[in-house]
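First comes one chain, alone, set out as structure tokens in the form predicted on its own.
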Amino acid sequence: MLHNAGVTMPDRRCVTVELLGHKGDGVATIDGEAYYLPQTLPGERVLVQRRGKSDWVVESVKTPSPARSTSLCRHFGRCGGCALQHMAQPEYLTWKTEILRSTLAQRGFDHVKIDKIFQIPPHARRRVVLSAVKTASKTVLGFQQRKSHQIEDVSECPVAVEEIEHTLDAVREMLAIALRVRQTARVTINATQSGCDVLITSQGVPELDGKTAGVLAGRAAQHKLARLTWGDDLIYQREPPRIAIRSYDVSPPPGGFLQASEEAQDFLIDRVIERANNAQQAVDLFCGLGTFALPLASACKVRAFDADRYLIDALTTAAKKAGLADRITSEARDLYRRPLQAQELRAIDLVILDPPRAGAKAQIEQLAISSVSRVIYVSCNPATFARDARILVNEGFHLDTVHPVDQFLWSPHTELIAELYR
């Protein structure tokens, strides 16, 4: 067939996906360079088309992998929340384990045992953070699309508990009332035993006037939210939100950090208690609401620290209510700026820490030169865990086993818990 002179035909070709990258994208070599191809799997033959000067997109999968699976969510592929819903579970869990193994090996932990990964089920995540924007035609609520500032307007999420799914339309309705066109918001929804706890925050969004606040309170009551907070203002509360940490009731502050699922929370608590042995004095660093401090307090005295004073207040209240005021002491302290010093740890025989993704390098350096003999490290970032663990091991600690937790389904992220001891 002849083509009109001067018309550039699309550059298409079939390529083979060679491996799966650390973020869950297939990797293929095209013209001698590696390119990332989302939603593809190793061994697949895919038809790709050039977009611009330096990008290729997948048009179709010509030869699917035996590991290819049907995605569970209509938003998969556009929503940036999940990367691997198209991969069957055995291969997916193997890939996550191997990513963890290679991350540890980069810090010299080649021979550390990696336990079987503990996986939470779908519809188990009880905390989500979403983005929202009001356009001229609609109010959009969801997760950012892949490599974009656009928001995918979600109506379902197989990761979140169903109670959160059922709350999405109610929150979208309230945002439509309160936001002006082109205004954006950040929405945190925690599913608690009392109902959903919703916090809406946004820079540049003014305080609600009395009339609007009243309308939102009515909608929150209609949809049986436990609490609705707009910025710093409490708009509605049917009853205080409550979460269970084993037999202890804790009332988190608006938007308060929770372990993403109760199943993972219980798994991590079990591992901590198993390794606490006969500890007499423990320190819980980055303690949050007391996920580990509260269950441990029946066995030993615990000093708990976190930068968020509202979380500390919630833990203090829960400890008093449970009759543990003489077993748990808690303090609001920024452990990045003011890590506990080695001399402050002289009487401590067990340290538990669960830092944010950045890890806890400054605190670990103090632990390394302290007299502490056991550290239980919970991490949501294997790379910073491996960095911190290397500091401890260089000062005489041992690391034998890592227990991975797939708390962030269909994403490249993995939680873990490990014990380091002298």
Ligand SMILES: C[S@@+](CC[C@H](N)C(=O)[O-])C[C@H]1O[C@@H](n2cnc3c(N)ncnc32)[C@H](O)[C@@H]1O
The other form holds:
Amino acid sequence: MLHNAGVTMPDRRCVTVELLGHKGDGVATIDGEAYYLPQTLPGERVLVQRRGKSDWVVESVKTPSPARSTSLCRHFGRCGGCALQHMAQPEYLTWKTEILRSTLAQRGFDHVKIDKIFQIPPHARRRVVLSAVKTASKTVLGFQQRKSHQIEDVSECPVAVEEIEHTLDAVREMLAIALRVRQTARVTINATQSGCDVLITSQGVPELDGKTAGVLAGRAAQHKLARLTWGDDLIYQREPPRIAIRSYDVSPPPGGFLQASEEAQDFLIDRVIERANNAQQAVDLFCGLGTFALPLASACKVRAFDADRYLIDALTTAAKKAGLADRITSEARDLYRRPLQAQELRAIDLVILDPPRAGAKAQIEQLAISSVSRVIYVSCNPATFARDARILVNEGFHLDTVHPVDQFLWSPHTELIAELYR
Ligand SMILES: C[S@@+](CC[C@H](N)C(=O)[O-])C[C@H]1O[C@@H](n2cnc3c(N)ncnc32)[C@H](O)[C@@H]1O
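Next up, the form predicted together with this ligand. The previous block was the form predicted on its own.
To see the whole picture, the full complex is given below, headed by that same chain.
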């Protein structure tokens, strides 16, 4: 604050945004220090006001960038789900590609070719994980607000499939019935071919009493959910949720991991199949419910591993149903604690690897000293991918091209697929 003749004036000034940081926020230097200014773009002149001792907030954009576009969602700016809806498409895709390029360069991959980014359309995301809280006045369901523990009460989401959007009010209504004031919940909604599959977990309400469960089951039926699960309890099931992985029918467990969109799932499967030529025996690590193992089984035998035994059960059942029981074997195994050892990989000529954001360092170290000559790495975190790829390349693998996939639309996250070979 500035003090002028006894009146406290807000400390305001105009600054120029220099660049976009890794999380999609503009960065400007104020009094020699860099500050993040959300929803601004490089080159923009913005009026900022000091907030507290060490923060600045944007009051208005004085000179907008030519790359500025109108955001699609009324929650943009508060909702922590999207960071970049205000940026025009070409600049947005270039920014994502350049972030990937600099992340790879940090591990010495300056000359790796980055393919044209594959982008999913709006309203394509079929899996969302939301937070909820019941307050004295209402029940809030949505994404965490930016830089805050508050939840943005979401009524629309241009990222999610419309079926999920249309389910939000029903889920909010069910939470209002089952939660007590101040109780929180986590809600996973998977849009499946049989309808929405909703999993609610709440530490405050580990089990529902019979009457509440009955009321919720009635609401779930009324809103045509495929299934409603509360913690470990099945509350309602109209029919088992089903998703299609190419021609294979898979029934995911409640809240089970799915690739965020069918479009990206198909793109990734195509790239895996293209590179599987002549493989005899493949291993699918972090296989989930068989996104890659099932389509791959027509080309070669597959051994599949994942820590989640419910996903493994889903894969085993789908493989049996498809007559692939002799082509796919699946096993629940924690690959962080018990990575496949180099000697276990002796007869393997292709490895597919799709770990969580933390990457797969322990597993990669075993691959690096194994006889495996081809690794297809699917990653939702370019930084851990680059770290792991560096380990393989130091042991004689090559990395020529990376294919980025924008399936986390308007967020700073980028998925990728890459082949490493000896
Ligand atoms: C990004 S998902 C990929 C799933 C699958 N490849 C797909 O496309 O559907 C990561 C998978 O890693 C599994 N996972 C997480 N931690 C694990 C661990 N320590 N060991 C083995 N699998 C793990 C999760 O259960 C999840 O299925």
